[in-house]
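The form predicted on its own is given below as one chain in structure tokens.
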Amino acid sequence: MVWWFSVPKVIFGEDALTTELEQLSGKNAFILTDKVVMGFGFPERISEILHDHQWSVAIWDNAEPDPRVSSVKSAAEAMRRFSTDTIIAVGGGSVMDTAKAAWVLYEHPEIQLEAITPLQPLDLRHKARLVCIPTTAGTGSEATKAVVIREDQTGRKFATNNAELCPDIAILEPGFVKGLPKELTAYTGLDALTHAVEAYVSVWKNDFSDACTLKTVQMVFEWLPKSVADLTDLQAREKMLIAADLAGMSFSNSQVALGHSLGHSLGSVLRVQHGLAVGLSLPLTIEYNCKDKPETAKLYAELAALVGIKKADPELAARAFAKKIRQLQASVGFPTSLKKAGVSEKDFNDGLDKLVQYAMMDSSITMNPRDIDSGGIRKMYEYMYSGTPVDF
């Protein structure tokens, strides 16, 4: 089988931002961000560097969490008015998703976002190229060819993937994540871990994605607790930026699985933050996928060995790995159930049918190594609400 491993040019380390921007070619830079990131002054800092090198710069700061199609269209129209030749996304995953999707509509307004497939030619880069600068260490969107958008009418998230959506350049500037709050540091760190682990058992896994996963798992277990414990630890911040980027490379080229189907649905129906949603799903999906699936259990056992778990029985090793992840979550203040995350029992029960429906519709479920039906999805959510390990 022929396969393609798509990654951007990656620049990392202190002074990565200035070094790369000074070498960037173009004339009309469209900085896409949100109000929160604007408050930190990062877009203005980028604008100043570009102005010093004779660029014209426009800043659009209307990106929203879990971007809707209408928001994406607004960004694309603003790009069009500015005759953009370089798009610079500065923010978290939602900002970068907005930039990718708007880029498509800027170049080809006739394309329907929900109709994009991995094999469909998008014919991008005639008008602009894309630079991504993350301000969180988790989504890895700066390294992926994936995008998640929300329908305006239903609120349902849909994920799409295409090699042409991989950014041209990713700049990992440690200072841009230095002030990330503890809660968001934990949530985004678990997002990165989930990307890596799911990529390792996806039915489209490959040797290149596996290599990125193995390093990611080691780095998250070592550096996430340090990053949460000391928000000024620039080394820990930089290591988590790199881990998130590696995880992005991994899942972008192999795909995520059941945990993201569950997580996307939680975000759509109950508006659970993405890193929290998929992080809650991760240990439960490990326990579900390893049952009576020796080959899958062996893969989880290989990851477990990276964090000191050595058991002869692969399924026992996989379950110990799930337990180890819960211990990591507890150590960084990450909720271990939907109930502890603040979801009321009424809201959960009222939304359960739609949670199941949307999860079954999510494309990531097709990459899972073990089949699951709607009844199984319902049980997964019930176990997730109470924080009970999966035994079926």
The other form holds:
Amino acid sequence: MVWWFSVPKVIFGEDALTTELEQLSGKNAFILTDKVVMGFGFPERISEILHDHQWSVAIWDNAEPDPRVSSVKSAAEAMRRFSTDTIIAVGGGSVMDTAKAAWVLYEHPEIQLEAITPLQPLDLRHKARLVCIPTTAGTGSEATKAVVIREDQTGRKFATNNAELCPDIAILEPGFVKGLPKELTAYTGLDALTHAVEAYVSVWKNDFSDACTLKTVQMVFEWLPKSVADLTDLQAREKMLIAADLAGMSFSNSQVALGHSLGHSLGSVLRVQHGLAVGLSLPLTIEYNCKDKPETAKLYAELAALVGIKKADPELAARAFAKKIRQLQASVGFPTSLKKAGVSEKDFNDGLDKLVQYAMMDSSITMNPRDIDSGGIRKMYEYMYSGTPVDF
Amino acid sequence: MSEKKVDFFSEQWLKKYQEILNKNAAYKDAAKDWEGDFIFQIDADGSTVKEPARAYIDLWHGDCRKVALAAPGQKAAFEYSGPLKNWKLLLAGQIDPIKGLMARKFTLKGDMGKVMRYTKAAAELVATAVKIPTKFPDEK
Ligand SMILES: NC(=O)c1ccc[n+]([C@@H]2O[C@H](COP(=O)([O-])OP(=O)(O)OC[C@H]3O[C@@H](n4cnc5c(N)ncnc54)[C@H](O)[C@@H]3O)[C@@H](O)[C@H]2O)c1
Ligand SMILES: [Fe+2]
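Give me the form predicted in complex with its partner chain now, not the form predicted on its own.
The next block holds the full complex; its first chain is the one shown before.
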């Protein structure tokens, strides 16, 4: 069947930021960011380059982690007041997703964000274009059609995608991720790996996405430990930015799966950071998906081979791959269970029903190669809480 | 021996659909809070399908409460429609129901925000139709 592979124009390498900004055309640049990134001075740096080229610049730094609809609406309102023609998102996934969703409301205030699907045209780009500059190396949102927003009333994160949400331009500037602390470097790096692996087994997988995944898996295993070991290693930072971007291209065009359904729900109910949430889910979902599913096991075995695992039995290779991911996690100081991540037993038990309910409502679950019901999801969370490998 | 084929969108086919859906534990689990009826439509194609064929399916909290052939003007909360050739591919498992929408082989009308919260249930609705040995109007 007909299919599409959409990616933005990507600029990387020495002087990527200045070179691209100097060539950008437009008049009114709306820089969307958050207070943390603002503190690093990145938006100011961008603003200076643009001012030198006769741009008017507004900076909006109110983005929140895991943005809510209300926050998106206030960003859209600010875009409107400024007659924005170019949106420049500088920040992590939360900032970039705020920008994407606010862009939609800026162009079409009547659109309900929850009702965005891949199906209908959004009719964007009448008023503005979107440039994304990531300051975390994980979500790859700068390269994706995806957006994740939270409902105000319930706190539920909903993920959706639409081809028009793919940014026009993604600028990869390693200097912007240099300040990322060890913990967030590890969490966001695991998000990238989860995107790559899930995209490879998703029911919508395709050759273009597969190619991106194969490179990502190699790069994350090589460069994530180096990024964490020396936070100032600019080469490692750049490689992780590229890996995250490739992983974004991969899953954006083939979707993520169960790990993200479990992860989004953890983010909604227990406010677990996204990379931590999906990273904890990843090895468990591999163990779940490879059981009695020889074709899926074979796909995991292909990825396992990239990191030196050679086993004749694909299911054993898949399980060894899950173990290898746990070793990678241990090497970068990533917790091995929800309990070790600091979630109290009471909070976990109190939240479990909601966790299951929201995971079932997450659309990525439909993309998983092996079916799972609410009972299975509950079990996954219980295993995740204690850090026990999945055996069902 | 293989099961006898039933005519697509006949009363008998719809009864069979209802019976299988009501036994589908995965559907019941995924749709336990679902409220809303559906119309499935085979679009008219000017040759085999002269008039659009429409089926009404009432779904409530994981149960399929009612199935019936539907009149042209009859409304439901959701309407999923496509030409016969695409229904055949869908029922043969050769079209993924959501990909089919993206590729414009089918159209879906209704509250999209709601569908996005129940994609698993929606997938089971289609998976159920795949299980029925179906005889299509262009088959002898
Ligand atoms: N749209 C997509 O394609 C996509 C993909 C994956 C995840 N997401 C979403 O993105 C969000 C997570 O994004 P994230 O993991 O990048 O985290 P984030 O954007 O939520 O940022 C986490 C924290 O790190 C801070 N931060 C950002 N850059 C920093 C830097 N360079 N140095 C120090 N601190 C910095 C932020 O201010 C914030 O406090 C989640 O809501 C997730 O659901 C979206
Ligand atoms: Fe993610």
